[in-house]
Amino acid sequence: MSTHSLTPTEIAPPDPPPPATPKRRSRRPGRHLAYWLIAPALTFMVLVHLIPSAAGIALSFKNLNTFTFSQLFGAPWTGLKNYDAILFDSANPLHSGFVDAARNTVIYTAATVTGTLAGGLGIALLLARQFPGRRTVRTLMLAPYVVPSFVVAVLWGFMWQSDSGIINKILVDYTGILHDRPTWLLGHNSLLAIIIPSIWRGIPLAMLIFLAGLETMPRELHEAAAIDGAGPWRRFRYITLPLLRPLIAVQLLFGVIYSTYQFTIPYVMLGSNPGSDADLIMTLIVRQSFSNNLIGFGAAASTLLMLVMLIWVAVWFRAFRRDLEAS
C-alpha cells in the first residue's frame, strides 16, 4: 500500500472567494430634492440679476437714446464711446456731471457710514448699561429705522425748509446760533441736508448690531482689566473695540454698498436734478437714463459703478479676512 503525502498546497485551505464588488450606491433622493428646492431661487437670480446685468452691460456699448429707443437691442454700436464720454472727454458736459456726482457720492458715503457707525456704537455703549426703563428706551431708539425712507425724506424736507422749517427756527429764532436763515435744500448745504437724515435712519440698525455684540461679550475680560488698573478708555480700546471688529467690518461692507446706491432720500428731498453740489451717482444715472433718455450713457455709468463696488468688496475681503476667519 503506497502512502501519498499531501503537499502544502493541498493542505492549505482554498482561497476565499473574492469579495463581491460593492453595488453602486444609488443617489440619495434628498439630493434631487435639494436641487428642486434651490431651483426657484436660482431662476429668480438669473431673471432678476444676471439677465438685466448682462443687458445693461450690452446697452452700455450702444447709442441708445430717444431716437434709437424703438430699436432697443438693435441700437447702433458705439464701442467705448459712452465710457470715453464719462471718464476722459473733459469737453463733454456729461463728464463734468459724472465727476461731480462721483465726488458727492464719495463724500456722502464716507460721512453717512462714519456717522452711522459712530452714532450706533455710542448709543449701544450707553444702552448696554443697566438703568430703569432700559427696554423702553431701546424700543424707542428703533423708531427711525421702521420709518420708510420715503417718509424720512418727506419729514426732513419739511424740517429743512428755510422759512417754516423747525431747524431754522431753532438755529435762528430760539437759540440765535445763526443770524440769517440758510437755504438747506439748494446750493452747498444740500449735501449736508441729505447726509443727516441718512445717518439718523441708519443709526438704529447699527446700534442694534453693536448692542447684540456687547451683550455676548465676556464680562470676565473687563473685570480682570479693571482689577489690573485699566480705565474705561483703555478697556474700550483694547478689549471692546477689538472684539467688535468683525461686526464693524460687516456693517462697513453693507453700509458702503447701501449708501453708494442710495436713491430715495436724495431724490425725494432734492428732486431729479439737485445740482452739482448734491447730485449723486444714482440720481445722475436715473436722470440721464429716463429723463434725458441717454440710456446708453446711464448703462455705462451703472457698469462702472458695479465694477467699483466689486473692487470694494475684494478690498474688503482682503482687509478683514483674518477677522472673518477668527469669528
Contents of the next structure:
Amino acid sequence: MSTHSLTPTEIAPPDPPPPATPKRRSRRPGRHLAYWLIAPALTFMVLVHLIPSAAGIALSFKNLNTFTFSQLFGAPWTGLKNYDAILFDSANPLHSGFVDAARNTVIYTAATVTGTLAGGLGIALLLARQFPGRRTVRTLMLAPYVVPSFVVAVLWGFMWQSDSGIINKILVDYTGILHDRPTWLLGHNSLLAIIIPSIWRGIPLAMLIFLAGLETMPRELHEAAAIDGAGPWRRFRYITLPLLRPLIAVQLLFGVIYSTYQFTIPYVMLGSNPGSDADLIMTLIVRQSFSNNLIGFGAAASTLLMLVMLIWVAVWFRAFRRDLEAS
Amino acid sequence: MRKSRTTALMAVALAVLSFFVAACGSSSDDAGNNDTKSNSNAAPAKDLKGQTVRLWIMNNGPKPVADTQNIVAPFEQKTGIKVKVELVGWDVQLDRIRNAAVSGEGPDVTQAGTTQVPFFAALGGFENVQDKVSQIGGASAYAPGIWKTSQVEGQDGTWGVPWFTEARTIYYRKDALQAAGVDPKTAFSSQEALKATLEKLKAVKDIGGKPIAPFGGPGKKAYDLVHNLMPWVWDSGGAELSSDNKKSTINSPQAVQGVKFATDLVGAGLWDKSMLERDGQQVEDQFKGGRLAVFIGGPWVLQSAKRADDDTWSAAARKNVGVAPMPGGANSKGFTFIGGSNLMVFKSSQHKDAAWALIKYLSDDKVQAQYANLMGMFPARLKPQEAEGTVDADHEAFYAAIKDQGRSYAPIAQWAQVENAYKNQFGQILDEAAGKGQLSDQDIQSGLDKAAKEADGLLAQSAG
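The structure above corresponds to the form predicted alone; please give the structure of the form predicted together with its partner chain next.
The complete assembly is shown below, putting the previous chain first.
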C-alpha cells in the first residue's frame, strides 16, 4: 500500500478536457457505421486474399511433394531450400526450368506491354479524328476485348496452324511472302505465337483509355502550338504525350502485372508443357504445383513472383509519383 | 495514426483468427473422416439396399455417362443399390481425384488411369482391397502386366481393380498402301519396313483428290506423348528407369536412338510437322478425316469406325481403315504401351460394401466384354479379352499387341511426375526437329539429359 502524501500539484483541480478528443469523436455513431460498412469488404479481403497469401508463403518453406501432399501444412519444414533450388542451385533439376521461364516471362511481358500501349495509342490517335462511321469503327475495335482469353487462345491456335491456319495461307498461299510454311506453335516461334494474341486482346482497352484522355485534352494548347509553327510530330511529342503520361503510367503498372501473371493464352495454345522456348513463370508454377505435386516449389516460385511485382510497384511509384500528384 | 493502427491490428487479428479456425477445421475434419471411414467398412450386406454409390468416370466413349448408367442398370435392379455416375474430364481428373482423396470429400469409387494408381495410393486416401480380390479371381484372372497396374512397388496390397485395357498400335489406310504399292502384311514388320513404307506413301500426294500425308503424331500438346514415343525407345533396347526404379535411364544411348527414330521421321518429311502442333484427339480426327495414311492409335478408333454417328470419319477413311501390330526394332519383337483404367475405392466412402459390390459386378466377364465393346476398349480380364481378340483380323492385331508387345511403366508413386518430365523434353525435342529438320545424336542426348536430371530429382523425393 502507498503511504506518500499528496503534493500541491496533485490537489490542484484538473485542466478542463480538450473540446474534442479522439476518444469522444470515436463514440459518434457515424464512425461506428463506417466500421460496419467496411467490415464486409475487410473480412472478404482477409479471407480470400490475405489468408491464402499467408498460407502460400508458409507452404513455400515446406517440403510438400507427392509423399507429403496429404499433410499439407503439416509437411516437414525445409527452410529456404525451395528458394535456394529455384534461384541458385544449378544442380537442382528445376533450376534451369525456372531460369528459362523467367527469361521468357520478361520477354513476353516487355513485348506485350509495349505492343499493347503502342498499338492502343496509335489506334486512339486515328479514332480521335472525325470521319464517317467513327462510332461503328470504335465499337468494332472493342471486339477483341470482350472475347474471353480462352476463346482468343483457341481462335489464334487455329489461325497459327501451319497447314490450315489463315496466317500461313496469307503469308504463303495468297501473297507468297514466305516460301516454306512456318510452324508457329513449335520451338522458338511459339513465344511470338502467344505474344501477338495477347497484344491483340489488350489493345482495345488501351485504346479506350487513350481515347478518353485525348478527348478531354484542351484543344487550345494544340491550336496555340500550331499557330506558333509546331508540326504534328512536335505537337504530339511535346503536348499530347506529356498530357497522356498519367494514363500511360497506370496502364504500364497494370499491364506489367497482368502480363506477368498471364496463364490462359499460353496454356490453351501450347498446352501444359509449352517447352523451354515458351514456358512462362505461371505455366511453370501451375505445372510443378498441380501436375508434379511440388507445392512447396510452386509456392516459393509464387512468393518470388509476388516480391518481384512488389518491387515493380515500388519502382513504378518512384518513377511516376509526380505524374500521380499532378493528375 | 492511432486509428490506422487499430484498423491494422483488427485486420491482423481477424486474419490470425480465421487462419486458426481454418487450420483447426481441417484437422478435426480429417480425424472425423478417419473414424467414420473405418466404421462404415463393417456395414452388413443386408443394409446395402437403398444405398447410393457415386462413381466417377472419365470420357469413355462418345456417351460415357449414359453408357455406364445402362451397364449398371441390371446391378441396380438386382441389388437395390443405386449408382450415380458422374463424369470427370481427363483434363481435370488428376486434380479432382487427388483433392477428393486428400480432403475426404469425394465419391465412393473412381476410375483412375493405370499409371496414376501408385500416386493416388501414396496419398493414403484409397482402400487396400487385397483381402477382397479373391472374390473376383485375383491376379490369375488378369494378364500379369495388367494386374501389376493395381499394385504399388514396395507395398503389399492392391489399390485398384483393372477395369478395361487399351494398347496403341498402327492404323493405316488400305487404299493409300495400295496406291503406294505396299503389301500391308510386310509394311510394318520392322522399323525399317515402316520407314520404307512411309517413303513410298510420301509419293502418294493425294487419294481421290484429297491430300494425304504419310504419317502424323501429336507433339507437346498430347497428354500421352510419352506413350507414343516410349515404344521406339523400348524397341532400341532403352528403358524409362533403371531396374530398381531409382534412376532415370531415359538418356541412355539406346533411348537416344529410339527417340532419334521418331525425329528422323520428322526430319525426312515423313511425319507431317503440322500434326505436332495438335493434340492427340486432333491428330486422330485428322486420320479419320482422311489426311493421314498411317498413325498410331488405341482400340477406340477401330470401334468408332463402326459407329455411323461418328461424323469425323471421311467415307474413304472409314472404308479403308486397317490395323497392324507395332513394328519391332533391330533386336526386339516390337513394343507398345498398354494402359487403360482401374477402379479405386475411396477411404472416405460411407458405402464401402456397396462400392465393392459394384466393382465385383463390373469385374464380371460378361459385363466387362459388354462395357469394353461400348467404349471400343479391351476388357481387362483375360477371358473376355481373349474372346474380344478373335472377333476379326483387326481385333486380332490389337489382342496380339496387348498380349505380346504390351509394356507399361514402373508402379511407383512418382511415375506421373517422371512421365511429365519426359513429356516436356520429348515435346521440346520434337519441336526442335520440326524447326531444324534432322537432329544429331548430340541434340537428342542434350534434351534427354535434362529429362533424366529432372526425373532423378523427382525420384529422389521423400517424405522427410
